[in-house]
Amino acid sequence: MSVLDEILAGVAADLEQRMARTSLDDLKAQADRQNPALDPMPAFRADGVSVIAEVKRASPSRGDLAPIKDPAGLAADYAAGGAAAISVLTEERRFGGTLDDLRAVRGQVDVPVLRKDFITTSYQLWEARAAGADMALLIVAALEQNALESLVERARSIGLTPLVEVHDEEEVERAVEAGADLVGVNARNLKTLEVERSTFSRLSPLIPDGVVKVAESGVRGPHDVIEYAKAGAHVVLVGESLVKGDDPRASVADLVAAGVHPALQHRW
């Protein structure tokens, strides 16, 4: 069994258990008790590179990475540093992150907001609605293809903007079958749990022109968002290396600054 399958089947798990304690149409109530949705696309597809920084306790490569136990506080420096959405991981076996870490984050920031978890059902899309996302990650290779094109399509239909996330060429044309025009490339390998920057100067130009791509895993720091830049990307999603920081805000707003370079202008 595979990484990716030990966490699926723990997603599956404790979805069973909130399945049974909210219903669906309690959950659709709540999102339409939400303000609308925010649309992320026009700060992703302005000029420069823009910045996705996430709330991540621990990840099953690294373990714990900080205890973050105000994300509400962290996500609101990282909005003072001019990241231009939020990622809130919500799977709580092995990143320790909730759907109550995206509710507080939601109540203090006015940016867009990511519910990055494993998503295989509409539920959990209407789960992260009522919690007040704006944007929920798809992962291709939890998927088969008809869920992943219901996923989408049902996704958008909430109000939701759908992050789809790939790490092979195959799976790339998968997303763009599905109308994926938001396309995350992450650069860690799901077998091995190592990060390979290669990843996504490899399977950028694979991706059609005007869909926005998504740099993730492997920032470090300015420089790296500068070569992925060059290699075309149009937004950097930064976790680990934020949360381990003495300085949230300055370490945002140093990759904001490194993604506003002159050379990086007028890519569109």
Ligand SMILES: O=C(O)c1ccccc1NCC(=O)[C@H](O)[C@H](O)COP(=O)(O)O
Second form
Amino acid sequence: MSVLDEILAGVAADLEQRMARTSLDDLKAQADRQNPALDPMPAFRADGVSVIAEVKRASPSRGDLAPIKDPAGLAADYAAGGAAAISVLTEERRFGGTLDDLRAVRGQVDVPVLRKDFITTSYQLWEARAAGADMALLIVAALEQNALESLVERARSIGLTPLVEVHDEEEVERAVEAGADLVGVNARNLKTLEVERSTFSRLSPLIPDGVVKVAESGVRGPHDVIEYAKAGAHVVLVGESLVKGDDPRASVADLVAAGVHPALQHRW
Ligand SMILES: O=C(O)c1ccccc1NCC(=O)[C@H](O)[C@H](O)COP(=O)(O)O
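Structure of the form predicted in complex with this ligand, given the form predicted alone:
After this comes the whole thing, all chains and molecules, with the earlier chain placed first.
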């Protein structure tokens, strides 16, 4: 079984339990009580490289990263440093996240919040909106094309901006076919879990003009922001280096400052 299949099996088992506890109608009622979702796209399309800063406790590739006792406080630091959005990993078994983390972050920051999880059902999209998310991750490798297309449509219909994640050429084609206007190239190979930053520069030219390109994984510091941006990234998504650093606010500010480097003025 691949790592992705193992993660998906655990996610499906946990989802079954939540579905037994909370009906879809209840989730929809909770979603109705939320403020309207925030649109991240204007900030992502603005000058400079936007930073999505991630709340990430652990990962399959690295094990425990940081205990993060106060996810809302961490998110507030990220936002104060200039993050355009906050990503919250809500997968429990391998990443140590929860939907409660997302609720706490939502209550603390005014920037858009991404539910980063392994979403295969519209129920999970409703959970995301009910917890206050503005965006939801859809991983092409985890979805048949029909399911991908219907989840992109469903996400939008409930106000969520879908971030459609790809790892190779075929997945780029599928994301475009599904009508994605926010595409994340994840440099982490799902088979080996190794980060290969060159994946972004290889796939970036295949993503049509007008689509916002997100470089996911492997940003160690400002230098990687500049390199991803030179290869066409409008947004970078950063987890490990931020949660392991001493000063998340300053670290995000350094990444944001790198994204307005004079060498990057050609981007849109
Ligand atoms: O991080 C992992 O080990 C991982 C393994 C399998 C699927 C997804 C995984 N990570 C999720 C992410 O996409 C990253 O958290 C995100 O891109 C940030 O990456 P990084 O800055 O390298 O922590």
